[in-house]
Every structure is written in structure tokens, then in C-alpha cells.
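Coming up is one lone chain in C-alpha cells, specifically the form predicted alone.
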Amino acid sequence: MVALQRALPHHATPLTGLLARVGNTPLVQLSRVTEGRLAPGVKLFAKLESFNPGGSVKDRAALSMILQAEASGRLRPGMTLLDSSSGNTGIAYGWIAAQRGYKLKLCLPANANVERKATLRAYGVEIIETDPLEGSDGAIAVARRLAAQDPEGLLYLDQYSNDANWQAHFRGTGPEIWRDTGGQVTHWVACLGTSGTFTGTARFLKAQNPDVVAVSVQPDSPFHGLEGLKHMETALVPAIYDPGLADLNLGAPTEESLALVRRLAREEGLFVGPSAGAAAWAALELASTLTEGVVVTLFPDGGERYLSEAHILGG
């Protein structure tokens, strides 16, 4: 472990203002909706991330990678940011661009809901459409035609080939994971988008103690409603996502997953997008099974960026 601590890159200038209040999210226990399924001596938490700056654990990581493009002078006045995204990135990036004085250019697909939309035009972004019918991956190669185009003018961060991405969960999701389980985590349950998340966090968790079971979910159809997720057998794989890194994988179910989202306001009070939902169902799932653990999962935004979205909200 100390020898990847030592390869990470670091920020010499302290974080202030908004830019520090990323992070050190909440990690709550699940009771209500676990009544019933788990064994006396197994606990549930999540850690949520829509107590971020901009919403969702997408923070951690565009915050990441335009400072470790800066540290690395790639990044230089008067350049545009580029880069692809569903939505939740791109916002991160949007808050922390004006923050640092840059300009955005997202590559997002049409179809992308109002909500997050109209919140990355309030941002000042410079939003690209995509075809929607080619999801995530037809925003993905856009942006890599428009990099190609001006190199000089624009920087593109490329969050899927990223290292600073999951390097953001190796030096804060992680730790503070380790930090608010005081040690005592056995099972780690993230969905995969980018796989940053997942990645990192995994990675240093099994630095800590190697008996701590990795458990990575993707939706178990490539067509689902899972927002923000791959299906990694028909997408395009991120370069940073390690397969070899999960003990065990899960297929999330579209229609169980919204109706945790549902259970989750109603019975929690913690009102969650639909990746949340997913992520709830796996750590169900898995900590139904144990008889003793503590496992822990990731929420990565509120449901308030999918007012406009019926079929998640429910009658």
C-alpha cells in the first residue's frame, strides 16, 4: 500500500471554500428496509453522496482530475475543459470550473433529462448533444473528435481513461470508509459506471485488510433503466476498470431497483436517484446471505435530478 500511496500524485495547495467540503459524506445504516432479511449480526450502511457540493460522488473525481491537470501543466489558461457524461460529471465539473475560472464543453446525450440540463446552463456550460440512441458511448466518441480537433484549445479530461478518477476514492471514499467503520468493514458494493468509484475504493479497502470482499454491480441487461451504469459485456470498457478487482459481481434489475428508490424515500427518508436503488438491491442481496459482517455500499446522488422522471417516482 505505502508504495501506491507514494505513485499517487498530490495537490500541494490546500483545498478552501467550496473545493474542501468535498468529501467526508455521511455513512448512514440502513434499518427499515432491511427489517426482516438480515441476520442479527449483520449491519448495513450507505454512504451518501449527494451531501457533496454538486450533488453526487461525481465531485470527488472531476474535482480530482482538473487539479492533477493542473499539478501537470496540461491543463493551462485560457484552454476549455471537454468531456462526455450522462449528466452527474458533468455538473461536478461545471460547479468547479467556475470555481477555478474555466471553461466547459460536455458532449451529453439528448435525451439527458431537464434537470440536469437546465442545472449545467446555470453553470455557463456548453452542452453538445448526442444521438440518444447511442447512450454514453455516441457522447464518449464525439468527444474524442472534438479533442482530436483542437488539442491546443481544449483539454480533455476523458473520465473513463482517467487514473486521477479512481485515485479520488483511493485517497477519500475509501479512508473515510475505513475511518467511519472504525476498521470493521467486511463487504464493499458499488455499481459500475466509470468504475472509478468502485475501483478505488476496493483498492484501498484490500490494502487495509485483503479479506475485504469487493462486490462490483452492472445492470444485468444492456438495456435497462439504470441511469449512469454499464453493462460492461456491450458497452465501451473504461481503461481504468480493473475486472479482476471484484470477488463477486451482481445484475442489477431495472424494475427492483426503482422500487428500492421508492422504499428507500418512503421508508428511510433518504430520497435517491436510481444507480442508489441498484446499489441497495446488490447490498440486499449480498448481506441477506451473511450471518455476521458489515457491509457497506454507495449512494451516488439524490433523486431530486430525476423529479421530471415518472416511472422512478411511482404512483
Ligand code: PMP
Second form
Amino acid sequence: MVALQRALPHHATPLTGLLARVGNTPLVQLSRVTEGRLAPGVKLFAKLESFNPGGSVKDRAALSMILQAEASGRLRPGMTLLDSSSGNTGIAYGWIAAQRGYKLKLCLPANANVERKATLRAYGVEIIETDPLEGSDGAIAVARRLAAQDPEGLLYLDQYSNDANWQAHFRGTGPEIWRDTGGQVTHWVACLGTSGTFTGTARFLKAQNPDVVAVSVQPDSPFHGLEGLKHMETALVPAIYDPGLADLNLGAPTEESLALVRRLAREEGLFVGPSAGAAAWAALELASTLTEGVVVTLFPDGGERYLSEAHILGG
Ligand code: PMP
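So the form predicted alone is up there; where is the form predicted together with the named molecule?
Below is the whole assembly, all chains and molecules, this chain first.
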């Protein structure tokens, strides 16, 4: 319970029930996809975020942002939560809003897959579909416009600018990795969407040991198939993104990342989403250059969230 509470900012009362199940996800060692690529002194671990109640890493940030908004007095009973999302944050807000008694309006690119839309509807979320050609940046623009029109009734959580997003990882993901590696972690590798996961965890780990190397991962081109990730050079850069934090930036190719999604399922028994493939690709690239070290990466969600996209499954 202590570790769970640390995951959250400014909580007044201890969390119970499903909310108390956010975080403390398993850290597992990869042993098959690493074969022939790693020196004997190098280990590679992945944190499995599909074990969160809402099925993704975004449960951490969503819970942190909602509790912080409540604690600050900005979020009052009867208000409606608003944000943009490519899916996972929306689903996380969806179940937490249902649990806390709020309504939720979500701006979502119209081409979000059927699994995402159906899950959001199951939680009673009001979906506002935005121009698919404009991707997550188009959804952000619509959310900003709606927030400006009704500042009294809508609480715009703005995950891209909200410090409670990265703080969830500073208080949860980082300490969990430190604990579960017995303080032995040497490298932290994570993909960038809002950058909350990478930033909060990197700040915590570097505060424990300044020698920890932080590696951020982005798609290698603006036109990519890595759901949830941003190509920072060509996207609206999140306000919480700190480009000075990463010791190294790697550009993940879509095809190689998706090939790793398939290998993770077939060789490790780990069915994960495309961004986990990108994280695995980057972690392997990095780990294969080392002679010793404990490399930790994070798999943001599970493959079930992409079942309608057959190419990911190798179908
Ligand atoms: N992968 C997936 C599938 C996601 O939904 C997200 C969040 N958009 C990320 C990675 C990136 O996480 P973060 O926003 O914390 O950078």
C-alpha cells in the first residue's frame, strides 16, 4: 500500500478498491528475443503495463491527474472531464471517471480502432471524433477549443501539459523499477507520447543514481504505425517534454518494431501493442552495445487492444 500511495500526488485519503490496483506492475526478464544479441553481463527487463486495471500505462497518469485536480479544488462535483487522447488515456480516464462519478468528453482521431471506441463507449464516454488526417494534434486542437468555450463546466486535464502526468511516474514507475531491480538498473529505455512515462521515471532513477542512462524512443519518421507515440520534430511538442533529459534518442522503425511484437508473442509469450515493439527494438539495440548492465524498458499496453489490425498479429 505504501508504494501505491507514493504513486499519487496530494491524495487526501488512502485509495481503495480498483484505484488501489493502479501500478505495481510486473517486471519480467526477456530471455528469448535477446538470444545471441547480449553479452553475458547484460540483462534486459520489461515492465508490463497491461496489468493495470484499465490495461495500459495511462492508468497511472490519468489517476494522478484526476486526483490532483480534485485536491487542487479545480475539479468539483458535477463537472465534466475533457481531454484529447489517441485511446489509452481516454480508456484510463473512462473507468476512473465512472468510478469517481464524473462524465467524460474525449476528443479522439476518427480512425482510432474499433477496440478503443467500443471500450470507451462501454465506460459511457462521450467521444468527439476529430480529423483522422490531423492525428493526435488535431484532437488536441479540438479539445482546446471546447475547453475555451466552457471553462466553468469542463475540466480540461490536458495530459500534454499536466505535471501530474509525469509525477505519476516519478512517484510510481520509477520507485517500482528501483525496488524491483534492487537498485541495479543502469539503463532506462522508454517511448515518447506525452513523454510522461519517460520523463517522470528518468527523473526518479537519475535522482537515485546520476549514472543511470536514460534513452528516449520516437518513431523514426512522421508517418509511422506506432500507436500512441509522437515524432517530436514534426508534432506539437508537449509542454512536459524535456529534451535535455535523454542521454540518447533512438528512432524506432515501424516494420522492425512490429516484427518484434510478433516475436515477443511467439517466443516470450508476451502479447503486446506496437509501441512495446518499438520499446523492445530500442532496448535491444542499446543492450547489444553493452558489456554489462541492467536495461529496463516498459511495454505500455497489450496486443488485445489491436486485434482488428491483423498485420500486427502476423495475420
Ligand atoms: N504507448 C502507447 C500505446 C500509448 O498509448 C502511450 C501514451 N500515448 C505511450 C506509449 C506513451 O506514453 P507517454 O504518454 O507517457 O509518453
